[in-house]
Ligand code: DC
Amino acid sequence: MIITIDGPTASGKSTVARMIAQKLGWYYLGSGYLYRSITYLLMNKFHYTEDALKAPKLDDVCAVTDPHRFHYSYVGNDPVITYDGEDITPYLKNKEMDLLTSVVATNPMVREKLLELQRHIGSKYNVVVEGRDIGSVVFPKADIKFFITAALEERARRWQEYMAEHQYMHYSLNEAANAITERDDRDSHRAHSPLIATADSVIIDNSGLDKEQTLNKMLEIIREKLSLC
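Return the coordinates for this one chain only, taking the form predicted on its own.
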């Protein structure tokens, strides 16, 4: 079975997806980790500059997504990504990856390669998958689809706190809102696999809800739809 969770930046989809996977005892697949991995590998193994990331070479994309070299696993409630046996997971959550991953994620060739990988994982497990085109493109026949969002001011506040907490940079609320709006626009208007809520998605607006309240609301829907206890 497959549950997809899509949504814009700072909607809380990654956090709640992992919580749902843990509650159900399912496999968690975070598409963001995959795109961050490709970005990291292109820059650190193939020495790409920021400008070069906009148009990666096919051979390089094939090399960094080679299933004999690139592995995604879900161990102890945490994603682990290795390349040539090296665990690269600790290098994926930082300011540089935050800023550059969205550049790589707009590339159709990259998205096509990662689509294959995500579907392969989805064929092996009961899985909770989150991202921006999961219910619309990657798993259009998923058992349950969610689209999570929140008011811009709420998402800006969350993003502002996240950036400060991880010691990336301090932003004013207005600066955070501008950054969120820019990312929303890029995700929603890209030519390939734009961020959308499909007609069969359950839309959750979690403005004013904490992560536990959001989780409980979604679990109630999941249990009802899948007839779980």
Second form
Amino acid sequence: MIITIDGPTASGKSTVARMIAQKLGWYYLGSGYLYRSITYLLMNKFHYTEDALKAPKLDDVCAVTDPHRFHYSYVGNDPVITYDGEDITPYLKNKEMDLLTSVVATNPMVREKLLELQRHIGSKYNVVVEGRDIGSVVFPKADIKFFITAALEERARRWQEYMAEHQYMHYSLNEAANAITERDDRDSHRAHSPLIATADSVIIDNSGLDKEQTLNKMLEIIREKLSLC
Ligand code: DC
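Please show me the structure of the same protein in the form predicted in complex with ligand DC, now that we have looked at it in the form predicted on its own.
Complete assembly follows, chain above in first position.
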């Protein structure tokens, strides 16, 4: 079975996706980690400049997504990504990766390769998958589809707190709003697999809700749709 969660930056989808996976005892796939990994590997193993990331070469995309070299796993409620056996997970979440990944994610070749990988994982497990095109493109026949969002000011405040706590980087609310708006614009207006809420998605606006309240709201819907107790 598959539950998809799509939504814009800092909507809280990855936090709640992991909580749902843990509650149900399902696998968690954070597809953003896959796009971040490709970006990191092209830059650090294939010496791509920021400019070169706009048009990666097919051979390089094949090399970084080679299933013998690139592995996504979900261990103890955390994703772990390795390449040639090296754990690259610690390098994937920072402001540079945030911005450059939204550029790499516009590339259709990259998306095609990651589509295969995501569907392969979806064929092996009961999975909660979050991203931008999961309900629309990757798993259009998912059992339940959510689209999570929140007001820009609230998402900016969450992003600001995340960056201060995890990256020790301090941004004003204005800077935070600009940073996430730039990414969201790119994710929503690209030609291939843009961020959209499909007609069959349950839309959750979690402005003013904390993560537990969002989780409970979603679990109620999941229990009802999947007839769980
Ligand atoms: O969810 P995230 O912030 O980790 O995603 C990183 C980037 O990857 C973001 O710019 C959107 C992009 N992405 C995407 O295009 N499609 C997905 N399914 C997941 C992420």
